[in-house]
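This document opens with one chain alone, in structure tokens, the form predicted alone.
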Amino acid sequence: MLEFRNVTKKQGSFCLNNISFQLEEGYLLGILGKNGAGKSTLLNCMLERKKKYQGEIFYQGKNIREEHQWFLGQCAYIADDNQFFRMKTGAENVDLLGGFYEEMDMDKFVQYMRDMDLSWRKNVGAMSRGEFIRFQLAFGRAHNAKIYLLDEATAGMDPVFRRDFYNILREILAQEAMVIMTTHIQSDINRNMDYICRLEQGKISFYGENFGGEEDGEFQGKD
């Protein structure tokens, strides 16, 4: 289980304020909110090495502030700005970065890439945006990540891509993992999110189970 306890982070004039929630393995949590609401800041609280926030974050009962390197090994960050060696192939990236992950498995990486009709011999910098997003999923699955953090991963993608993408996420969730993702796409929210966390000006305005969308485009949640 992942647990935020009263997490607060100030960044210039913005403040992510008193964030508390729990998420069990096997579920997909959608982080919603307008630009500047704090969605990416929430993800960064888990990823950044310098823990410049108040409050605590726990995963599997461990304080990630104290076990941060171990925690990062449990995570897969999927985003446009994720850092890889762009002039190296997907397989070369696994060779170069795999040592940071105890369970990295090249054979699994190649198989996951094949399953998504991707070449592991292609330079990362030559991949399309969709290929790069799927490559990152294969990389995370190859080191048996248990927490997938996705920042607007499906933005700009066509409906067929998004359908296949969520099918992959459901396979991941079945392996005792969890997914936390930011998105603005209402149909994705209505059809695919198990839980919703809506942020407004750095605060949680709603957290609860998602029961699907209404005709006006707003999700239905448990009050």
Given for the second form:
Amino acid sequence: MLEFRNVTKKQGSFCLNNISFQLEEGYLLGILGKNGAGKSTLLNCMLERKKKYQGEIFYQGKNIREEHQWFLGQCAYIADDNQFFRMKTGAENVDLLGGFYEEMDMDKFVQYMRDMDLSWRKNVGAMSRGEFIRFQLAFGRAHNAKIYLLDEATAGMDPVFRRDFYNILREILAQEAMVIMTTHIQSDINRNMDYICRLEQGKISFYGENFGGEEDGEFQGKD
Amino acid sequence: MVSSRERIKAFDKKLLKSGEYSVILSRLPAYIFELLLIVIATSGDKLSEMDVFIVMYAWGLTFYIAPYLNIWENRKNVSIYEVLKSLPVNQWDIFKVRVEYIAKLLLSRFLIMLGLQIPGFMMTGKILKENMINSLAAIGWAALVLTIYALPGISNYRSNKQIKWKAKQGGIMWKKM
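Taking the form predicted alone as the starting point, write out the structure of the form predicted together with the partner chain.
To see the whole picture, the full complex is given below, headed by that same chain.
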């Protein structure tokens, strides 16, 4: 279980204020909000090394402030600006970076890439945005990540990509992992999220289960 | 269980091996400075009279350590610290491993310099002790310059600054790293 306990983070004039929630394995949490609401800041609280936030974040009962390296080993961060060796192939990246993970498995990686119709021989820099996002998913799955942090992964993607993408996420969730993703796409939220966390000016304005709703309307949530 | 530092060393080994040709090219200035230093050390001249050269030698060695800190990709200098930032590895461990490389490199260069000065001393009759102290001073300078250069913050700053500069010069689209 992941637990945010009164997490506050100041970043210039912006302040992520008193964030508290819990998420169990097997669920997909969607973080919603306008630009500048604090969605990416919330994800970065878990990833940043300097841990310049107040409050505590616990994963599996361990405070990630104290066990940060172990925590990063459980995470798969998936975003457009994530750094990989772009002049090397997907497999070369796994070979180079996989050594930092306890459970990295090249065979699994190749299999996941094949399942998604991607070539593991292709340079990461030559991948399209959708391919790069899926490559990162395969990378995370190959080291058996338990927490997937996705920052606007589906933004600008067509409905076919998004359908396949959510099918992969469902497979991941079935393996006792959890997914936290930021998104703007209302139909994705209604159809795919198990829980919703809506942020407004750094504060949680709603957190609860998602019961779906109108395609273009507001999501139907229940506290 | 494999320690974090051993994992970093294994990563470095693979990284350098994967870009063998470009690593040799990027280290070329370091090799040239080393060659010059060997010539000077063999001639038996006092290194203390060559302050500027010693500082340049230290700067030249930064090219030797550079492949461990940055990688040249798509006309961009990408910091290795940036690539590893969301991976389960401690950045201070990366820095410590780099310092270990620097210490090994400088120790070996000191021994080479010392070995080369003995025949130089025998030929010219100049004082070996003084040259030994000067060699140590050179190594000390180089250690200081290289250690500062290998710091995570400095390396990242340098890398990002270069990307921004290149974006201005060549109109390369700058992307947040």
